[in-house]
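First, one chain by itself: the form predicted on its own, in structure tokens.
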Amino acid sequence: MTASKRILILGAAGRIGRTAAEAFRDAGWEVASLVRGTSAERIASGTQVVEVDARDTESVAEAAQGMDVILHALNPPYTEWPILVPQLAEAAIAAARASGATLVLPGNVYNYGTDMPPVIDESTPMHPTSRKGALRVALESRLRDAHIRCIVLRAGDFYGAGEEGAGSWFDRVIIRYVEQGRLTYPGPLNVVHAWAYLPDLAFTLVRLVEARAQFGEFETFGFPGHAVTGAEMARAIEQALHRRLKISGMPWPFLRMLGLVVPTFRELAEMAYLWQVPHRIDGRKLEAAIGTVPHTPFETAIMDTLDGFGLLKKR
């Protein structure tokens, strides 16, 4: 175990940027939280604002003076992925080499394509069907390569901690129309997806951060989260929301079709395959590392999620 815990967060304003704040904030760290304009507003309180363009390189390396951990959890949007998460890998990894801090990033299942197998190990090859998978092996082989003390924690779509931040597929898609009666879900209901209760995650990442004397120089992990199928997922709204609601697909050849116009739709037409093959993350590596791995029961998870958006109270 390390004694200094310092931590900077890249990205603090967004929802995975923020629900780690506060887990590490919680656990007794120092927490330094990157932002820049208006987006200090919304990071966790009690940590301290660092209001820095996370593209200025020389600028994040000299905010990462002191530093113990740097948690780089920036996700552009899709459209701007080829440009920025290049542009922002380099600025992390400056800030951990000048700092000699450990580099932890959030995983996702993008690496894997659509010959993905049902169970995601360390040891899965990466085959990348997609622009945004191929452009996640690149960050992660630059992150290799670059030599720096590194911790790649990897988990599926994520959900939880509220309004704050960056949407998700759950709130942006599935939920979206709930109030009026309607679920949306983007693949098969009896297909297995995974998800990462975001409060898990982030309670995950201290117990990895604080372990990390006895990693490697490069570690990956797998969170196992939530493994459900979409009739698990709609089943679990409907048992919170106690009520029943009408599940519609995701209208797939429109959202391509509109992709030739509209960059956005694009990119998230690429992403079809992952509601439509099934997969789950494998979790023994992290337990291993960590003991017991942080879970919370699915259908609390869930009620905890809708209530963090007002839901509950308005059904």
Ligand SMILES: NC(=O)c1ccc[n+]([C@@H]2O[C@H](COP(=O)([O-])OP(=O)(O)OC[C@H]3O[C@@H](n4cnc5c(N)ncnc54)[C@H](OP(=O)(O)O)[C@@H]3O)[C@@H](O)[C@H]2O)c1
The other form holds:
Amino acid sequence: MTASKRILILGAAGRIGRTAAEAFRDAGWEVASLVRGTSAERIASGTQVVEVDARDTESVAEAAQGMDVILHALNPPYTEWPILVPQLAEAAIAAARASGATLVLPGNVYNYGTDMPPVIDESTPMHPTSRKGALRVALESRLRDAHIRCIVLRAGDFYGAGEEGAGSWFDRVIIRYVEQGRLTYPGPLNVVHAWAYLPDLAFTLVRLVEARAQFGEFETFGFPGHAVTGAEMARAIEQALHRRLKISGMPWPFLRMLGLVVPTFRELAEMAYLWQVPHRIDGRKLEAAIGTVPHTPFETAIMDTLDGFGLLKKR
Ligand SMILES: NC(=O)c1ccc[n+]([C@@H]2O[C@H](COP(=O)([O-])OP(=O)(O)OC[C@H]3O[C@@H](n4cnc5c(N)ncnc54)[C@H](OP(=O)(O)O)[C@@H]3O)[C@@H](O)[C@H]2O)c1
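Compare with the form predicted on its own: the form predicted in complex with the ligand:
Zooming out: every chain and molecule, the one shown earlier first.
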């Protein structure tokens, strides 16, 4: 008998939501893409659209009926996190409870504050120093205490998947002005920063989910991705574009000042430490669970990402 392979993706038009929808579909899963309103136009082909606002707990639970796995890939705007992160989590938990499906959350590194060690693993104590970090710690505690089957896969900043994965630090900031010969890096160039190439992360989610029978009720794993310095990032971009770029930094003090009146800048500015404190994610627990972790060579991932934004043709 073939085990059923049905997944509901909450936030299926988002960066990891859409990339994961493609990866699960390609791995032979039946994929239901839950989106709201006009975002239905952006779901992965070959997946079934479910138009529901994820704040509507009952409808999310209904959509989850018959599912084996639910991927919680929703992400409200930073300024709405205090209200919506807990609210959307409750909808996802209710859906997992009603269907018996395993809930999967892409975790991030905000849980660790300015005192985070250079290598983060599953036993690293969480001392958040930002409002959003405290919310992520509370979110994961809530998932653990909900006594549903749950997997958290923690990753660094997303990049890749071209226009479909747009809206990350990589394209909004770092490569934003490369066509004008400029690269903006948000921190010192010698600090290691954790990145997750979306196609690798999505493929890893498939492998992890397919191995879920061996896990405990609540399990967290770290996705190592690419841990690179700003200098290594700049070099890979320059190599891919075959041109030298003028590198400048981010005006953090100015953004902090703007943050006094513009909440989005306040929320961005509180994450500045992630570019100043070196960190990478240890992937040994993940490797023990799924074997070799999907890993595109960094230079190839950068080249594919730039190509996805149509930047290679224009050099
Ligand atoms: N981005 C990163 O670098 C990163 C790194 C590590 C972990 N993560 C985590 O991964 C998860 C997904 O992040 P992401 O960056 O992939 O998200 P994203 O690209 O911002 O997409 C989130 C999606 O959620 C949808 N959404 C938000 N509220 C909704 C609602 N009420 N009903 C239905 N859909 C709703 C949005 O729909 P619309 O398109 O309609 O607005 C959007 O398509 C988050 O938990 C995030 O913290 C992200």
